[in-house]
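So this first bit is one chain, no partners, the form predicted alone, shown in structure tokens.
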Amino acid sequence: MNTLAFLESILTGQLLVSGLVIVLLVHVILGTVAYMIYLERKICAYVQDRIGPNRVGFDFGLPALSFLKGALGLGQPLADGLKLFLKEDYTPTRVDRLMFTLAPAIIIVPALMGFVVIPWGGVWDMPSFTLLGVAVEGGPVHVTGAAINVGVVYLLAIGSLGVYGVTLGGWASNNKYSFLGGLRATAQMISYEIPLGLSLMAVLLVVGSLVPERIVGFQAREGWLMLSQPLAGVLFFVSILAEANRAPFDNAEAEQELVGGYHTEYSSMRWAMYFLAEYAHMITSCAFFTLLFLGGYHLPLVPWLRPEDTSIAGALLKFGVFFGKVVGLICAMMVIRWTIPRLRYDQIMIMAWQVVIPLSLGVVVGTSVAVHLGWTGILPMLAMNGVVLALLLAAQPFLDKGVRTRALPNARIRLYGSRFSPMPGERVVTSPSDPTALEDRPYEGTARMI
């Protein structure tokens, strides 16, 4: 066999746009990772009512592109990238240092890998062409960077691996805030996974397959499943916020208790890669939520959105509605993580164990009598979601049984000594005693006199 048949003979269309779509989705995740860290310090501004970033624009200090100077602050990402470029990387004595080093490489990795089986742009009606003397024929292609059967598994399957990376880092660093944080990560995304599962286990029992394509042309004809299933998409939600060791589940990286958690003994880029990794498993989260409960790239009454639509423009805008689905839910993450404070560490595995996989437990039943009987349509879902979180709420009592006795709940610990328990005698004393503090106005009254 000659060179050109062999290369007829691998070279088709689908291998073509499944090539272009990794390459290009790899450099527009590495891009909307570095704003969405600019986003991530809007948002956190404007709800503690601030500005946030504002000055930094590309001029680079040159007269000729003062025009660009300030640009929103849309300079801020590259400035902060080069910042973490230059500085010191510093490794300390005692670590494993082969372990500390591929740690962040570990973690980034899975990160950079899961959105592959994503279908962004529906299906495409590629014409048949010729490259490079090479006839490439045409047909239906997926714009997708890998269309598998086992899509959602392989989803599961390489998020599950992000662990390795934070538990590696933290026994390699030596240090024992950072070896508590990679317990708490490994603990805290063990416990998540299990309701994680059971909420993609009811929509595939609903939709009845594995293959992405076909769970969005099922929410293109029967609705989307967040309407259906409220309860799972909920679940998957909080489930995918552990996972990601976003707030209020940072517990692996509190820095009240723990420094900084995995990565308090990193600097300049191998630090820089833990975050670039949580905002990459943050965009492949929130692909996989849209893709399995808000239709993937499905509106309704739009018809170039439709799996029916096979051309090139239906492709473009059906990966612009994809991504901004996925835009908006990152937007959402970073709302709660500014607004809702960080849950105990107890709390959350208790919430895990008692509440949530319970609850997923719950709607995979109810999904399996449902689907069994025959009642798939929005209403009766939407009756059977009702019927679970009503049995879990009457049930909650007995599974909080005994554990209310250990003072779970944020309660007061009376420390001896103290002014809220005082020594057996011991008058408390909280207001001052000095005269200048309890004149009302000191310079005109006590320091004049003195």
Contents of the next structure:
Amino acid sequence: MNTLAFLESILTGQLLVSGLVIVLLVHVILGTVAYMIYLERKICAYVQDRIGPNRVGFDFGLPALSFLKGALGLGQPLADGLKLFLKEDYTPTRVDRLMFTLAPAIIIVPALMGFVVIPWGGVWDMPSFTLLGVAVEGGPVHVTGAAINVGVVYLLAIGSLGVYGVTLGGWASNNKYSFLGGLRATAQMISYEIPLGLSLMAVLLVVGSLVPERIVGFQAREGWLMLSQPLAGVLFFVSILAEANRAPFDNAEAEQELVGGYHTEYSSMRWAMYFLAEYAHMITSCAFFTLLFLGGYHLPLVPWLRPEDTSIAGALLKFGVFFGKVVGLICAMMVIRWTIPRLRYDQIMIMAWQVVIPLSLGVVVGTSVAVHLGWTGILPMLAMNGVVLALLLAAQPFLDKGVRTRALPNARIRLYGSRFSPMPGERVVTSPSDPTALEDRPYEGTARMI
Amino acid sequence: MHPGPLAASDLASYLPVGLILLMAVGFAAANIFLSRIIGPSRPGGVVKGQTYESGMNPVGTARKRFNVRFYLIAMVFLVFDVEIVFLYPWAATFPNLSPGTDEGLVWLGRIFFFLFTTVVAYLYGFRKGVFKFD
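Moving from the form predicted alone, what structure would you give for the form predicted together with the partner chain?
Once more the chain from above appears, this time first in line as the rest of the complex follows.
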């Protein structure tokens, strides 16, 4: 009898719903990750005017299933996953073996843990029932992975743990390219964590609560925060792009200069886990953005999508709407990846420290002043955003002076005798004179020869 | 305003976090072990064991000194991160004060002084050239 009483005290409706949501969502998210890779390849193909994956269906080579052949290439993720399992999982001889094995696990665990606090389904008024002889009391429960009251801070904390996997993977590989990629990724991720935290604070200052459910409730009442805090929203989106190492901030794996970056030495599933983690991180970040700025599951004019609705149909619909918004954001991220070229590493860091961080600090200061004065409506907040932006743009010339010494490398470090800085009295010929060179560049050659 | 029973100060609400931690660790471990068991294991010579550095034979190890700028960034990051952590409790409680009161003004002034110390550190780093990347 004692164990039954203990079970009844532990087995609350909230815990049951949380466990169910987690078990379901892990599978939903892993499946989504697999199909996100397919989606990314399709979007890339359409951007580049190709067709993309369209061969692998679900026929498995069986004649009986030949009607499933092709199927838009939807079997591609399954084939890729099976292929990765069947590859040799090789460890090079000079790596740090323990860390080399642990690093992919360290990166994927936080990536899979973040989404539990997202309020996917709002609140459900659960009826009482009996499960295997244990009476479960009904009542309102949160349809979310874990209803903890510091949800937003938990999300931020878990999200920033992803740095360790990247750093360790780069370091343990004992490869100069991996090491450089890991260092760059670390510096970039920790730099963009500051504007992430600060623009999140601009939201918290308006809402006044760390509970995810209340952030959605606030936006359902007062309007989405993307409308009243557009500057913070844009900064947040830029920061999650940089945090997830997505293009145009994917310097950690810039294949033209660093081979594969921190995962150059990895193969088989350990390599795949880096990719799974990147895509899972994208889902979590987009859900975070949706929660903070796009109203979570809320859509105007739909009665089931209000926070006050506690029916099971409402919870399911809320889940669908939330996930739809997340998928839309993910598609936006993918289009960004295939349309905007990669920034140079120094440009990324200069942008972080000289533009994004001062701007987000300004947003926090402006928001706190506006909150103190009671101007929390959409229009006063928009005005505040404009003032902060104008002030920082006005301050830019004064900040720049004497601080930014970005001279051209060739002007700074003189390589005497080169064609850029000839020796005194030396005459430098920059036009080609060799006959083969002239043949290669006929235009340049003929223009200079006259 | 808020229908849910969010008495989350008790540790029971963190039990699902433990569940997802177990699942994530299990997923990672299963992936590593399964690919090691299922995948082939062919013996490799000296060349296969080398790290891949664009086809060159690797010269030395990668455990070398690297640019001091990464340390500087890490240190300035710590300053900002600690500041942000201290700001969260304030940010979550400040809007619950009634606007325009003297009490709110005192809170605002204190936090602005705290922010100001960080801005001074930031400007010092700026003038010292910590944020120059050329």
